[in-house]
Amino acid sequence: MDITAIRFPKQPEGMISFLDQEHMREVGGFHQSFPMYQETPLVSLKNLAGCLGVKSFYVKDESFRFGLNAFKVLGGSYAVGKYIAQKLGVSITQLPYERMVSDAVKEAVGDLTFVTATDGNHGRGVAWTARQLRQKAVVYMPQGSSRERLENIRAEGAEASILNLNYDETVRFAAQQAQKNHWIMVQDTSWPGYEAIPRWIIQGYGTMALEACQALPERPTHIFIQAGVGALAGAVTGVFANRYPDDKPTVIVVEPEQAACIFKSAQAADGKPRFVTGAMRTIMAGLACGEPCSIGWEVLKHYADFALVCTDETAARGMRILGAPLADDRRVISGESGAAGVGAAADIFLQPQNQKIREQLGLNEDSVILCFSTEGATDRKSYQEIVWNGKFANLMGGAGNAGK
C-alpha cells in the first residue's frame, strides 16, 4: 500500500539525559526485581529478510511481558514504584519488588489509587501493577474500546469503564478525576505540570529498548517504531541515539495515516507539536493519539529520523506476515498495532510504488531492521477477523479509539 515518509527536521543536542546508561541501569534493575521478570523474545526472521533482499531483520516479541501480552506493563509498573519511592523519599534502587510488597511499605505510604486512561494494554500494566503493590486502579477507556481488554483490566481488580470520549477526551477526564478525587494520574501524556510521571513511563518503556540492544548481534541500521503520543517511540530512539553516540541507526515512526500527530509535527518543521483531532477511525487503537507527548516529541524532533504514515492494510500485512511466517522464521502473533512497523517495512519492499520512499530511507540489501511487536492478540475477536477474513478496515466500531 502506499506510504508516505517526511524527514524530521532534527537538531541533535547530545546525550538524552533521562535515558542514559545509569538511567536504564536503574530502570532495569527495578524490572528484574519482579520474581515474573524474563526478558522477550529478540526473533530474528531469516527468511523474511532473504524475501525482502536485506541483510537482517530482527523483530522484539512483547506477547511474553509479564504475562500481560504487550510492553506497557513496563511503563506503568517503573512509574508507580518511582511515585512510591518518592512519597517515603527513598531511591527506587532500595525498593525493589520484594520490599515493595512488604507490610512496612504498605503501611508507610498508605492506601493509593492510581488513575489512567487506555485502550487497554496501558490500563491493564497500570490496573496489574496496583494489585500486585495492594493499591488501587481506576481505568477509563475510550468510546468503542474492545470488550477482551475492559474485561482484562477488571481482572486485574481495577474499576473500569469505557466513556463517550474519543481518547484524548479520556485522557482530560481522567486527569480531572485524579484532581477532584486526590487521586494519582499515571498517564504518558505530558502537559506543563504534569511532566515527572509521564518521564518515568517512558523511562520505563526504555527496558525494552535496551534488552534488544543487549540481546542484538550486530548493530541495527534501520529501526521502525509505532508511535501514538510517541512516548514509546521517544524511548526507543533514545535508548539507541546513547548507545551508539556516533553512528545511530535511522529511526523510523510509524503511525496511522488517520491518527499521524507525530508527521504533522515533523511536517510542521518548526519544532512545535500538532495535534489531530476527531474520530481517528483505525484498526490500530494503541496508535490512534492526537495529541503528542511532549517528553516523546522533544527527543524525536531531535533524534529521530523519517516519519511515516501507512494504511490499516499495512498493519494487517504485518500481522499476517508474522503470524504465517517463512519457512523456518519463528511465528510472532502480533496485534493491529503491534504489527505496524513490520507491515510498514515490508509494504516498502513488496509495494513497487514504494521504491522512492526504500531509497529515501536509505534501505538496501546491507540494511539489519529492527522492529518491535508491542502486543500480541489483546483482542481476538479482531486479530481472527484480520487475519482469518482479511478484514482491516475499522473494526473497532468507527469510534475515537486511541491509547494503549
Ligand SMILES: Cc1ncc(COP(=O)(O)O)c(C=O)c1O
Given for the second form:
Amino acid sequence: MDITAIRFPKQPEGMISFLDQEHMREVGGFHQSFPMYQETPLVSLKNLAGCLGVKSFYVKDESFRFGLNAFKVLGGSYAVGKYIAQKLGVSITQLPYERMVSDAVKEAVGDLTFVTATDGNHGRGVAWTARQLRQKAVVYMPQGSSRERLENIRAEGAEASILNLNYDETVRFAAQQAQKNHWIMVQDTSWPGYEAIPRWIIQGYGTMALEACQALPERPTHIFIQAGVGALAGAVTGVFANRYPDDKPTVIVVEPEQAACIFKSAQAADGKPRFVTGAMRTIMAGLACGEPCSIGWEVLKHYADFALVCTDETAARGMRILGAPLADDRRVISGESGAAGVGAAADIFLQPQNQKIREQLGLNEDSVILCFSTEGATDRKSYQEIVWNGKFANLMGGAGNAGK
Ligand SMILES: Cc1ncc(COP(=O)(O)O)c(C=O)c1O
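Target state, the form predicted in complex with the named molecule; input state, the form predicted on its own:
Time for the whole complex; same chain goes first.
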C-alpha cells in the first residue's frame, strides 16, 4: 500500500512531433485498415468516481484489442508495417492491411524472420503480425515467464522459448541472435543506435492514446500510465501533450517499486536514464524491466509530471476494483500490469496515509482521471490466484517474474 511520488525535474521542452496529430492520423489509418480493427471501449466508472470523490474516472479497456488481450500488438504491427513499406520503397499510407498481407508483397520481400524478447504481450503481437504476413517469428522470454503466455505465442506459430535470463539480458540475447542470423529485431525498447523500429512501435501505441483522446467527452486533468521501459508511457504522454499544448493533463508514470527505472531516472534529476538490475520480483510482469527505453525517456523527462512507485498490493487492488465494480459501473478484466495505474489512482484516495500524495498531485473533487487497462487476464491462473486468494510475487513460488 506504500506509494511514493516525485516530480520530474523541469527540462527544456523536447521533440514530440513524431507523435503529433499528422503522424497519428497516418498510424491510425494503418490500424483501421485491419479487418479486425475496432476501437477499444473507454469506460466511465461513475460510481468509482463518486466513491473516490473525483469528477470522473475513465478507463480504456485494452483487453479487447484485436482479440489478443493487450494493447501491445498496436506497436509490433505498425513497426513491421513500416519496415516492409521501407523495404518496398513505399509510404505506409500505400500499405494498408490487405496489400501488406498480399502474395505480391510476400514475393517482393521474400522470407523474413522477426525476433523479439518479451514477457508475453509484445511477443504475442509480433508473432500475430508475422503470422498475418506468413513470415517467421522467434520469441525469447525471461525466466519466470508465464506458461500460458508462452503457449499463446506458440499458438500464433512462433518459435518461442523461456530463457534463464532476466528481461534486460533476454533483450541482449535476442539482439545477438538477430545480428548472427540476419533476423529483424522488433523490440519495444530503444537504446542508442537502435531507434527506428522502437520509434515506430511507440507511434503504434499512439493509436490507443488517440482513440482515448477522441472518445473522451471532457479533458482529463490527470493521466495515470504504468511503465516497464516507458515506451507506452512516452506514447501516451506525447499524444496528449500534442493534443493539449497549453493545458496538458498531469501525467503520472506508475511503476512497481522493484523495477522503478523511470522513477530512479527522474530522481537522479540530470536528464539521464538510470538502470535497475537483478531479479525484479513483482506480479506486474509487463512492468518488470530495469532499463528505460531511450526514446520514451526523452518524452517523459520533458512532458511527464510525476514518477510514482507502488507495491504489488496496489496492482492487485486495481485488478479487484475493476473486476468487481461498484453498482452499475462496467466490469473490466485487467491483468497485473494492466491494473497498476487504476490501483495507484484508487489507493491515493483510499489509503489515509496517501493524503499528502493527493495534494502533491493536485487531485481533488474536480479531477478527471484517465487510466489505461493495458491487458486483460493474460495469465488466467495468476489472475485467479491474485483476485481470489490475494497471492503476490513472494507467495507465487519459483523465481517469480525476473523480467518483463
Ligand atoms: C500490459 C502491459 N502494460 C504496460 C506495459 C508497459 O509498457 P512499456 O514497457 O513500454 O513501459 C507492458 C509492457 O510489456 C505491458 O505488457
